[in-house]
Each structure stands twice: as structure tokens, then as C-alpha cells.
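This document opens with one chain alone, in C-alpha cells, the form predicted on its own.
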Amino acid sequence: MDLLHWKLFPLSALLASFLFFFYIQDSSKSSQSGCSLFPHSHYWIASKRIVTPQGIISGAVEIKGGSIVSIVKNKDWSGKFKQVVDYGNAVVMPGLIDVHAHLDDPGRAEWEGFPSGTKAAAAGGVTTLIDMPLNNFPSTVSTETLKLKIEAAEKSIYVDVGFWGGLVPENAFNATALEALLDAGVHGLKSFMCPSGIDDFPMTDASHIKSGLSVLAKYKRPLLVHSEIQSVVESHLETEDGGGDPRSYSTYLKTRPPSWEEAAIRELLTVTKDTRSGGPAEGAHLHVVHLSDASSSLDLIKEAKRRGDSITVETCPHYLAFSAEEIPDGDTRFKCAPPIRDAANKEKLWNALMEGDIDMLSSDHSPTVPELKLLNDGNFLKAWGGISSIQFVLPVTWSYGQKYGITLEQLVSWWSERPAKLAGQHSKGAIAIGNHADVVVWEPEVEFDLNEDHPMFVKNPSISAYIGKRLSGKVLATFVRGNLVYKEGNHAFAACGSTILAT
């Protein structure tokens, strides 16, 4: 080795060691940034509008290791911290929690799968969803089928996902089977009081529900019920030629009148009295999903609450955004059950929500493949019922709620705080110290056209009833347990959401 090479050797060795050091550092960051578009585990989110349980503040939220560790007002930090993501005047609030979504893995991933559905959720500011036990195949009605659902979700989800189990006739009177399902981690049970449209998820009656509530009481978990009872007199209308033009929405609307919801809720209230303080099912809770009828059905629920029954009720953005009179002939994107009712009913739903008689909102995201929506035929009586919506529930609620003067605090109550309580998620639903750092950042004043050019992440975007609408409320960023999983059209490289099981 000559003198020149001898002198260069230590320098090259030093350079190599530096390169190796930075390679290790970059590899570490890349590993972390696979789950997050912001490769830091300790940082601050700043904004002039942060929605907290104590009100809207200007300040910053400190995030460390996936949790919120401190919250300070503007005067207390004044930009003195490192690793600050400053969102200016954008709204920072807890991520949405959707307690009613159908992501149809396993078995019907072509309808919607965990990757596409949770990407859409993240793009809409939804940081947690509780998946329904049907539309996937097989339905989630046992520990074995729950295991299939969990396996399908693992390493495929961009947000946190929990699971409801199914209450069906085959397990309703089998306390051992229900306890096993609850011990395995479902957050509660779901049943239908009318045909679900899914062969392996048959309907239940009041006796099944009463039995289910007695088991749920031990676990202090809820039973969610699709509350419609099919009338024999009226059901004959849902045929190809029995009730008028099948392309007319009014024909379909007649097949599922408000009396179906009223009859189901009236029957439910014969057993919810058991959930009162001192009752045989104290500790259990009944939750009425996707309420459509804002008249007699809602009055019955209000009266049950006054009597002390443990009962809550949700409605969905599509019932608040649309009315029967405006649905075009043949536009089966709008078919759902219960159906979208008239404009007067929509006004009553809004009033009930604003007054607190309706407790919370959910998407009831229920997609399918375009062929089953019969978009070309436009036959409302034969098309699959379900609204594809999970990516846009935040801007839809905000846009249509402007007429009624909704506030950011109400949004958080309907979409975060109360859903968290229903699902037993005590570390979610609020920007509070100790909670998971589940955060959505959005601009309420920014409008956008939801057209075919707009990025949509659901499996089959063409079936969404919201296409063609102009909405307010652009989601800028979504953080799940501190990971920046979505930022203006882009998702994190890796799907690092957690499956959340009840304990």
C-alpha cells in the first residue's frame, strides 16, 4: 500500500462508518414511516381551532408514543417546541368513530374489503370503526367465524377496527355460545327483526332479544337492533308488479312504511324494561340502529328513555341529506332499509338530533358490487339496498347541517364521544390527556365537488349516492394512534391499524 492510499484509508473507513450510521437511522425512520407519513413518535399538532371537552382552544396537542400526553393553549407554547405540525386555522378534533359499517371481508371482498374500506375511512377522518357481523361470509356468529374476521383484518387495516357479533336464532338461547363470542372480544351483538337479505344471518324476535340481553348484562355490552317488523299485509307490495312502477322510488317506499319501524320498536320496549336499574338485565343496553322514522318510532324511544330503559338510537347522514321527493326514477344508489323518507320526516330527524333525542350518527356503510345495485335496470324492488358513504360522512354531516346551525362540538358528540361510549372505547372519542392520538384535521370552509375525478377509496365508488354533490369540509390529515395514516390524497405505505377486542 503506497503512502497516499495509507493516508486515505482512515478517512474512507470513517466515511463508511458514517454512511452505515445514517443507513441505520434512515432504515429506522423508514420502518416507522411505513406506518406514518410523518416519521416521528414525539411531536406536537398546533392549530387555532382544537376541539377539546373543555371547548375550542388555540394551542397545541403533544403526542408521544401514540397517545396524547399534554394539551397547551397558545400563550403557553408560542412555537417553542420542536417537531410541531402547525395546521393554522384548520380544525383539529378527535377522529370519527363509526359504530355501524359493513366491510365484507372475508368472503365478499369484491363488495368491500378491509384495505379499501379502511383507506376510505382514513380519507374521511374516521379513525375507528366497529364492523358489522353480516355481509361478510360466513357471518360473524361464533368464535370460529370471529377468528376468520380478525385474520382477514390483521395487517390490512389503516384505522382501528373492532367487531360486533351476531345474535341469531341458532345462538340466542345458548348462553355458553354467546359468552364464548363475547369472551373472544366482540364489543356487543347485532340482530335483525326482519329478513337481513343474508342467508346465514336470519331474523330474531323479542324472545331471542330478551335472552341475548340477559347474557349481555354480565358483560355490560350493547345489543344493536335493526328495528323493522315486516307486515304480512304490506310485504306483498315488494314484488315485480305488485305496487306500481319498480323504477319509481315511491313504489319502494310503500313497501317499508314507518309502521314497520314502529312495530319493531314497540316490541323491543317489552324487553328493554329489563335493563332498568334493578331489572333482571341491568347492565345490558339496547341500541336502535339507523332510525328513519322520526314520528311514532322516535316518540316510543323517547318515552322509554324517560322510564329509565337503557336505550340509545342513531340515525345516518343519508336520512339527513336526502328526501324521497328528490330521488330520481331508477337511481337505485339511494335504496336502503329502512328507506329514505319524505322531506317533512327529514326535518323532524334534524330537530331530534339537535335536541338530543337522537344520540349519535353512523354511516351504515353498506356497499356491494355495481351489478347488484341494478344501475342499468333501475329496479328499486330488486336492487341491493345499502348506501356507500364512509369516506364522506364528515363533510356530508357538516354541509347539510349548516342550515340547522350545527357546531363543531356537536359533531364531536355525535361522531366521537357517544360512539366511543357505546363501543366501550374509553381511550378514544376525545382530545384528552391519556387518550389515543386519534385525530382528524379538516377545513370546514373549503368546498369541493364530489365527482368522478375526486379521489375515492371505496371498492366500488360508482354506487355512492353522494356523487354529484358539492360539499363543504376538506379532510387534510388523519392520525391513528399518532401515525399520520392519511394526508391529502395519500395513505401511509403500511396498513398499521389495530384490531381492537373487548375485554
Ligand SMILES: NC(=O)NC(NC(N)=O)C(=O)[O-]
Given for the second form:
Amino acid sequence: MDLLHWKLFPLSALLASFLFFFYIQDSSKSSQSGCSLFPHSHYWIASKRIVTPQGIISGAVEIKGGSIVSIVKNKDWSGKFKQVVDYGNAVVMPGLIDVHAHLDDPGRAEWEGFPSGTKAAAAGGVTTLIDMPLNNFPSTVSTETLKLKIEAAEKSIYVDVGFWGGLVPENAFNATALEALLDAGVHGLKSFMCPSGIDDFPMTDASHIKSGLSVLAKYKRPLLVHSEIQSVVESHLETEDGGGDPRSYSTYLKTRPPSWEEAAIRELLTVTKDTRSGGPAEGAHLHVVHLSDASSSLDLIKEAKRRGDSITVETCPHYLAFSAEEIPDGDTRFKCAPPIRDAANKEKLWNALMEGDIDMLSSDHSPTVPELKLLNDGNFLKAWGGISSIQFVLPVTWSYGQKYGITLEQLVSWWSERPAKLAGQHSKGAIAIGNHADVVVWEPEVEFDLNEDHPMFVKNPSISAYIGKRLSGKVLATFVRGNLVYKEGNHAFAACGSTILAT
Ligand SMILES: NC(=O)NC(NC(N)=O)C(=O)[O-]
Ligand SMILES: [Zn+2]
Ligand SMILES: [Zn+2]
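Starting from the form predicted on its own above, please write out the structure of the form predicted in complex with this ligand.
Below is the whole assembly, all chains and molecules, this chain first.
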């Protein structure tokens, strides 16, 4: 007996090491390093509602090594596969791609920072975000400052993060500097046509933008523009004692009329004609960020599209959820620029989105510390402008869109497909074979009260404008490149998101 034992020992040791090897193979990429709450790198996500470019199907998505390798319909998968996470009737959709977020890192991490900002993103089903070049310090306007940004992001992000670079007067006429910044991996450039509120991010005019577009054309990357031009006539209202009670929202609203947006867009269109086929900046693209005015400004954009200019436009959930009439006096959580306008404008924004005249959505998550929001003082003219929202953009869009009959496919188009295209992310934005396994699983029908007890992962939850709202749409799970980074209130132990650089 003893002898037999000894003879079998090497065999069983070999068998054990084989099994161990395969276990490690399967789980090393994710669970071992704490990148995932699900310890497998080859598995299937099953659901009765998977949103694919070919329609909504019941079936399973096969994930291997961080990518989608097959999609099977119906119950073809049942019984056959080993590792299946069956989400039943919950919706399986591509993760949201937020092309407009300010995470303020490095330099102003007390406003947000990569760890909390990307935790909030993951909890909201956002699997990729492109970080804005301002509100961090120093602003991201050169290869050196981009390097600082990448260093700040590495090992501290729970989702994938890319970067826009800043187009500012200092670099706008310096093609070599812009090319260096684009070569270093920014997905495109961003500029302001009015003061940005950030000292080291000055505004540009049409001549800077024209020059920037000619460089971007070679790279086929977009220019994103904050489109408001401060008009001299109205700007006196911005002084503290001009125009009325600074605690009243209508006082603030009057300081940034729709004519500011219209003037900026009119000016932009004098240069976007260069982007037409055969034009001097063919290949470049102009993207108008956070459109608020759904009247003349939008008409101008529609006209430019008809003429063949390469131009797109986004709006943000806060313009679709709120209207000026309901913003309480002194409630500076709602201050942003351009401002949230009246209910009639909100209605027009929704119609434009449904008609396809507005191309996509973004959060414009732009938080700060509560002290700068002047929550106690309530002075709309002095408070920081920016809405904190990234964790709730999915349920907000869905909840407020019910009235307009929005569909899951539209959500995917506005939040994943088109943003992916804008940011040059060809392996993201759709549940499709070969794409990154960036997935959100959520229950559209489940309602929740967004009150103080609700888990919020942003650094400064008290500035959130959505507190007190009842929303529909609960995120159950978020996968980034196959890693389960968020599951029902919990995040993966390690921050394993990738910095994504344009090549
Ligand atoms: N400096 C800012 O980030 N400003 C932001 N502020 C807003 N939107 O109120 C923005 O995107 O313009
Ligand atoms: Zn802006
Ligand atoms: Zn912004």
C-alpha cells in the first residue's frame, strides 16, 4: 500500500499542478490582481435583452481575454457553457462613453480626482470617459502637461480614460506644438470661445480655431468647442450688483442669453466650411459641446450639416431634466454654462434629440468643492459653474426620456455608438464581436430615490443637482474590458482601467 502511494505521488502531483496551471490561466488576468469582482477571463453574459447593432436579442455574449468573441441567440448557450452569468431580464448594453468629463486631476483632485470620478463613472455604467484638458492644474495644453495627466491617471482609474488636449492662444499658431500634443495621444482638441474660468486656459477666437483645424485635419481628430461668445452689451449684468438679485436664478440666466451661443456658432461656421469635402481642412471635425439653446443656435448647426460641414453637437442630461422655472433661488447646484433654460427650450432639445439633430449626449461632469459652489450664500453670479452628474446620467436620461418614448437603441446611439466615433474608439461603443467587453447591465424598470442615503462615489456628493429626485434605471454591473469593475454598490479591489491614447 505504501509503495503504491509512493508510486502515485508524482502522478497526482503532476495532475494537481496541471489543474492549478489552468485555474491560474483562467483567473490570473482579473481576480488575482483584484481588477475584477468575477474570477474568470473566459465566460458568458446572458440576458433576455442584449442591445446589439442588429437589434435587441435574447442570448449570451462570450467574453474572453477582455474582448467579445461571440454572440449567441436564444437559449443556444444553455447547458453548454461553464461560466455563465445569467442576468435574466436585465438589459445588457455597451458601456456608456462620456466624451465630456472634468476629473480635475492632477492639481485640483479635491474637486474630484481620478479615483472617485472613475468609481462614480463605473457605478453609473460609464466604461470609458475622455477627460477635459481644464480644471486640472496645469491645464493639458502641451506634451509635458499631458504626461502629468497620464501619470495621475495610471493605476487610479476604474474605467478606461482618454484625454482631450487644450487649444489655447499659446499653441494655436504653433503647428509643431500641436502636432507633438496629438502625437503624444490626445484624441482631439478642446477650446473655449469665452473665458473658461480657469486662468491657464484662455479663450480662443475664430483665427485660432481655423489654425487648429488645419492641424487636426491631418490627424482626422476633432475640435470640441465651448460655444458661447460673451457680448459686451449684456456683460455688465455679470457684475455683482447689476441686473438684480444674485440669488435669483433668473438674474443669472439673463447674463448668458441664447444669443451668446448663437454668436459663437455663427462664428464657428465661418471656419467649419473648411472641413467640407475638398476643403482646406477636410478630415477635421468640429463638435459643439453642451448645447443649451435649441432655437437659433441649433438651426445654424442643422444648416451647416446640410451644407456638408463636418460638425456634430452634444447636449447634456441636465438640460433635458431641468428647466429654469423650477430652479430654486440660491440653489447654485444648478449653475452651469451655458445655463439651463426654460421649459419650452427643454422640450425643443428633446425634440431635436429625437429627430437626430442633436447627435449625442455627454455628462459635462464639472464638479468643485462645496465652498466654491457657495451653497450657503447662494450667489449665482459668483458660484462655480458646473454640474456634478457622472454617476447618474444613465437613469436621468432614461427617466426623463420616458415622456418622449425613448428606446434602448437610442440610448446606445447617444451614449455609446456616436461618442465612440467622435473619440476614435473603433473597438468600443457596441456589443459586437471583436470589441472590448465594455458592458453595463441595468434594470430600466427599477426605481430608486436619489436621497442622501444613496451610495454616491463622487468626492463632493453635496453639490449634486439630482439629490431628491426619483429615478428609474438601476445599474447592476459594469464590465470594463471583461473585468467586473462594479457590482451592486461594490467596486473591484484594484483600479485597472487603461489610459487610452490616440495613435
Ligand atoms: N471650466 C469649466 O469646466 N467649465 C465648465 N462649466 C460649465 N459647463 O458650467 C464647462 O464645461 O464649460
Ligand atoms: Zn464648457
Ligand atoms: Zn465642460
